[in-house]
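Below you'll find only one chain, the form predicted on its own, shown as structure tokens.
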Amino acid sequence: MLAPPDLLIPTHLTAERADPSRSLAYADGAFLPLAEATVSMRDHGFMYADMTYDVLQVWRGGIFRLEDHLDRFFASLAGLRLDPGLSREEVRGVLRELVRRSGLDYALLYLCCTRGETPPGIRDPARARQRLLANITPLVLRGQPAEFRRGWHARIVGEVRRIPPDSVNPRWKNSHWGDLSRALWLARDAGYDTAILLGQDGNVAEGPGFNVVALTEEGLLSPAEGVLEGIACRTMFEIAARLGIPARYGTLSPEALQAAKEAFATMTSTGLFPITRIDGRPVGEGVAGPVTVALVNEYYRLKDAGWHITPAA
């Protein structure tokens, strides 16, 4: 087992230091201030969640895992029968231009394609004109050191099951969050920070916007089915391999998660975030554990060294 290392989380990416005036958007071929970007109330993305999206991180002026995010975005476009009329190279150019124009060294990039509007009196999605939209905002890092050490207190919300994959395929990134939002409210009502949902089979699926990872006797384990294939989770597994920590995707039962030595959530905005209590009981020592801290430290060290970073210039 690794000795508990010092926590090396950046402390400058706070809401107080962020400059929202540098936020920009891209819509209908134009770059404009984010506050001036609009979406029609009749857009099928707004009305029926008929859209896909992705979120990328800008780190030291470059885009982290750009090609991996584009792979997932274009797979989601194909799966949901969306076509913004731009090539992969053109979409890549939009994202890089947002970074360049904003001048933000640390930011989040939001990319989406909506179905668009249909002519009045027509609901046929084939008659809609799809739109590519994107924006960039300063990165406010969830998980400053004190927050990170405390971690999230999560509730497994068994009464709300994740939407079945044969109804809404979670591998196509989508905004069908009815189950996730309902579970989150139930967890909050009970005094927890966040929710973890189960799949239709009763095993752990994912949470609102994150994958779940448990440290078991065999190593790291994250659910393989009924979840988004998280790029942040893949990143942590790659880092685990560098550190000699076994990691795999498989079946994670709620009992195994509750008995885990450590647990954490993975997401683009912060890489990973510890889960330190589940259903009122501490995970391990009830604070961010040594493996979790080692992973996040290596994550920031590698990114600072340019690992998986595509220059925006």
The other form holds:
Number of protein chains: 2
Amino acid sequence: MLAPPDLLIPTHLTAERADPSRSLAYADGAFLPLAEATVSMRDHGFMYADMTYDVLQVWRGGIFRLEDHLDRFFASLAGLRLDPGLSREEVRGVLRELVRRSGLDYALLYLCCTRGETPPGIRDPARARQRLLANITPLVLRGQPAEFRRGWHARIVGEVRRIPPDSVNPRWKNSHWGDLSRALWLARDAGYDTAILLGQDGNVAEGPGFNVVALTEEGLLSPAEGVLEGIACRTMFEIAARLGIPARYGTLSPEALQAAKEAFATMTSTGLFPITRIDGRPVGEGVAGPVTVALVNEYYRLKDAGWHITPAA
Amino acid sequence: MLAPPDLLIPTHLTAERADPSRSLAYADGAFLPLAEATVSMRDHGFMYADMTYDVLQVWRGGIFRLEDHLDRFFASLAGLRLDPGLSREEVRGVLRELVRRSGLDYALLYLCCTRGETPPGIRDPARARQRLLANITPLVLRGQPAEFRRGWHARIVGEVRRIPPDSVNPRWKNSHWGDLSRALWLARDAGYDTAILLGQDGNVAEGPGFNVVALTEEGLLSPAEGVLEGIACRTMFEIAARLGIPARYGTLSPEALQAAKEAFATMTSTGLFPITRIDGRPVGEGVAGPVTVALVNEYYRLKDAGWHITPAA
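Instead of the form predicted on its own shown above, give the structure for the form predicted in complex with another copy of the chain, please.
Shown next: the complete complex, the earlier chain at its head.
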């Protein structure tokens, strides 16, 4: 279906058109088919979730916010005491080479460092050989126009709380998704598309793979504490500034979110996606609102013009 | 070195004597070398810690508390909505076959079910193909006599709290170890052997891979809430009952632990291991105490007599 004239979302990045055979991986110095990129079942990244990762978007053959993602990845490495033995320039080179070799112009790059294996009988992580792995897969844009207008119907799942920062620091991007996955199952059981989790303090934290943004009377508001510092959220805040819309990080109560004029999720894969119903009640008009549409249109206009894009070639 | 006459810990199960070449794995219906047992870097068990596992001990060619571990494994599967498509009898068969094929009489069995992969662009766990993997490796007994007498010097790491049960249910055995790993690094930085974590309520929870047990004036006490229901801890409580020592689950404050007459960690690999110093101060006499030694001696006596052991053949 055609996009309504005021919604500039590309319509060619669908699951049907994606060519998974162009996927490609990198592991330990070599480029290889994605199916061959594996970790041992004794890797601590698998056994103990002792790993970090990041996800980047490839747009028109370039990498979106490459240096921002590398900043976060290297901060996560340092925080989690991981060191794959590659310099920032080398990691950058791996990512650019994946784009070049795959020939994919629209893609997701997944980058991770895992603790690796220790000899049997030894659990000491200092004895493990750490590994850097990465892959590239075609970008499938969740936000196709009809889907985008409808948006997500979300449930605020009060019975599962986001893992608190004094247990696992969410700013070091990690695979501790048990709370997010559990909340998603419960939300789906109740007929919702996705879940929004609260922190131990009862305020909104984040959802499975996304930050939450509400449009209140004072402008955009996204939770400041206990969440990943989402780069897509930062992007939307920068775009809001260009459009003259105030935006800030702060405390977002579930009641304030339910009473928002508009709400959306931000994530690397799709930039933003509207949240149009919460706990069965419409957010604003119950469809993607005018600020949400303005942000996403400006997002695509800017990216198509090369904003924050590092060419891979 | 020889064990003192009153400490019945076998001395032949050392890292030096273990033969890792007898390790063996199982994956998706086949037995294979451990090095070939891998998961995709796109497996949700790796990307999102969406998996469960259990660890069993092989003793004198039989499996210790096989049915108790299967009870827990199948409860974890159900809780986490994992189903590898094998019956309990089939899983039991895989474990026994690993013992038989490896020829290992003293070993650890690692059993896991992981969510598996979804197609690129799709994160829906309902679309993943789940996998059962397992492996067997030689048992290396941490508790060699001299090591055992010295025990662990533990730090109560107050600045990292155990992931609370309303975020990730600890009774469904899972790989969410970020808090445990972080606490272990911090304890080691400060010169300690291991870490003990507190829950959000400030009471003792557990350590990296072990339950904590204190000997107080009223008998043995281990935390009841926010911890894995350790089978080794249950074993020690059963042995305590045989020896006429009261034992219960309850609330254990850090102060009560520091003031304990004896303290120890319980885990499948070694049964129990003494904690002889906490935060720089001795627990009791600062060496493995008489109750700890009585428990571990009875543990080996009973296991050697076939207590709770299911023959693999």
